[in-house]
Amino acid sequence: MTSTEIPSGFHKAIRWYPPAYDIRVDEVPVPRIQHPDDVIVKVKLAALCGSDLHIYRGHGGINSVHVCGHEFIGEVVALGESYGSDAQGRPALYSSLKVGDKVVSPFTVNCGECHVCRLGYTGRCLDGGLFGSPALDGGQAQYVRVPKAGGTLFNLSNPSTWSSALPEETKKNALLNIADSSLLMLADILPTGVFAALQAINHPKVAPVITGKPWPHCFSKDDVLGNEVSFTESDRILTVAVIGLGPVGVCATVSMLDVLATRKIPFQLVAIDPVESRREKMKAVYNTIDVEGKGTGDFAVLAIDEAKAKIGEWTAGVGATAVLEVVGNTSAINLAYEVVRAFGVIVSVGVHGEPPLPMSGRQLYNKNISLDFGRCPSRAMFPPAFDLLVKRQDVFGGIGEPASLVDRIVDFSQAADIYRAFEKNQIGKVIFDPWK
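For the sequence shown above, give one chain's structure in the form predicted on its own.
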């Protein structure tokens, strides 16, 4: 094992106690290397995420005390025996990662070597695990153990170990100049937002609008229209709804706007949330984005009933082609079903609890809709998320401004109050500094 000096005693950690709404800051043993593939990270910053609220509210089916949090950035302070220059045939970090390197972690452990990881579905690695659960202590602590770290972490000190569509010099300069509070978004919320947008824009149900050719000729390279009636200009307008404007919903909306603007796709996009403060945040974010990043489509931020009316107005009652559901509850899914068109797609990246889905098979059949559910493979989504982070520093770079995704950076002593305020929608994205 290679390491710097790690305290041999205890460190501070934010822990959840069952059954619900009980957050405490405890002194717990400093984590140690347990497996040759482990790495110990000294946490510089850790974030509070909407997904943490499921456990906080007692809805996660969990009854064990554990360290919270799955978003963290920090410095490598100890390496297991697997790390070294002779680590052949394994992910690059097993050969190159060093003590002192700055790293950001996806919210799940990913081995990077199994069939599932090789396909890019890293969020469901068979050897994986979720930080901030009874099975794996989270990052809202001064130190955290990262299993399978060679396939999990991203080395921000050595950007040659991961890909980017940006020029190499741009990539290096970005890592020198972007704040850690911004880079921390690469742990979960920004990759998840990009994931939702890319799932929708690349879905087969969206292909006729994108290609201008009806089903099934939208999948053919031939110029045959396959229909005696040509597409009208309005048939080429993609109508999208984003349900939920918490931090991930904002990221999903910004990601979708970027995709539409980059591909020059005509669009109508409505961002929906019943909470006024979240709508105001989304409006401020949109107003901050430059003209190039907004595209040329129509954009609206509305409460639920107004959004339903707007979608009906835009589409003559047909409905949205794609709906991004970023909440993770039955009411949001019901709304998604209500506003999606026949032959539309619902992309759900919100963390759903135990209640069953509210739609019947008959309802799904009657609309020919597709449901795309589940966890973001955040490690696989890191490269495009990083590129968007660099492009949109106007939104993702600040703290505490009307258009900033991050509202505050606080110390651990405020943890219980911050969890309580976040749960009541009284504050947005908050980052903890374990060393304040």
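Starting from the form predicted on its own shown above, please give the structure in the form predicted together with another copy of the chain.
Keep in mind that what follows is only the chain, not its partners or any molecules around it.
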């Protein structure tokens, strides 16, 4: 069911030019439906992300002009022919998505119906791709074409199309009350933070602390212990470190706190960053969380050396059980290795580069390390990310305030300057309004 809502002619888009550091706002043809599974979205707001900088700097291995941006929220203005009441067996949105629906997109396209997507690993869909690359024009534009939109999009106008732990009423009210600039955080940073936290809390190496049963009994139903000595109360305290407090690191920390508070797990959590302004932001965000949401435990925001000392003090030198690495470089992984305990887990959601891991195979063996790497399956993470956004509306709301994750909303004309300042760390996360 197509629509006549797509304007003909041209629209404004932020585009990157090779080789590097070259951002321009161009008039380009409005995207059209190319495939029956496509949808055209009129973009209300689009965000700039730290990972946009890889391509910006010319490090993305990319040589072609393309529309930037992989975080956008908007309104459906045109549907391909696949959309209609008889789209049986396909993701629900093929039957239910309507022109006018408000949608937010994950940063990658996923079909939602291949083997990989069915397992929930939407970030590696066999037909997937990253918005804001030569293969797929991005969302820092007035309109964007979303391939496989039935699997990809998150329909904020139709809460029945996703699972939530929240009551129906709460969902609906949230959708009325939460600003688009906050809902936009569902595209990338919030799901990625939730992904980091969920990988950590569900990791087998965390299970003994949480269950109070030693490895490997923590996986079985039987309670019979033989030679083993019972846990002490302090054995049940989960020690976690988060390395990197950019926007994703803040989301990961907030998500981790939420999981620990919800499950009533006693904890010791340290959020680490060498940059003071980032630590201040983290503290401001933490202060917006209510007492119940803060859970039962010790929380600290520290620079590197102080954090190492704190973890040593908390664990009598044994180390953190889980370390979330939210930076994507060698020194962050080195720090993670240093502070994690033997039989601990490092969860890395940072976009790593060419260097290999800095540890030898023997070092990995000697510490019985587990590691999780990779891109967040953003679409699959939307439901728990949405729930977290609803619970922490105060945290993720606001523009330009001490606890805000978004620095400012600007119009396209400032794009080149904004990219430049963002790349130099002079400003925080920025949202573009393509219609300002």
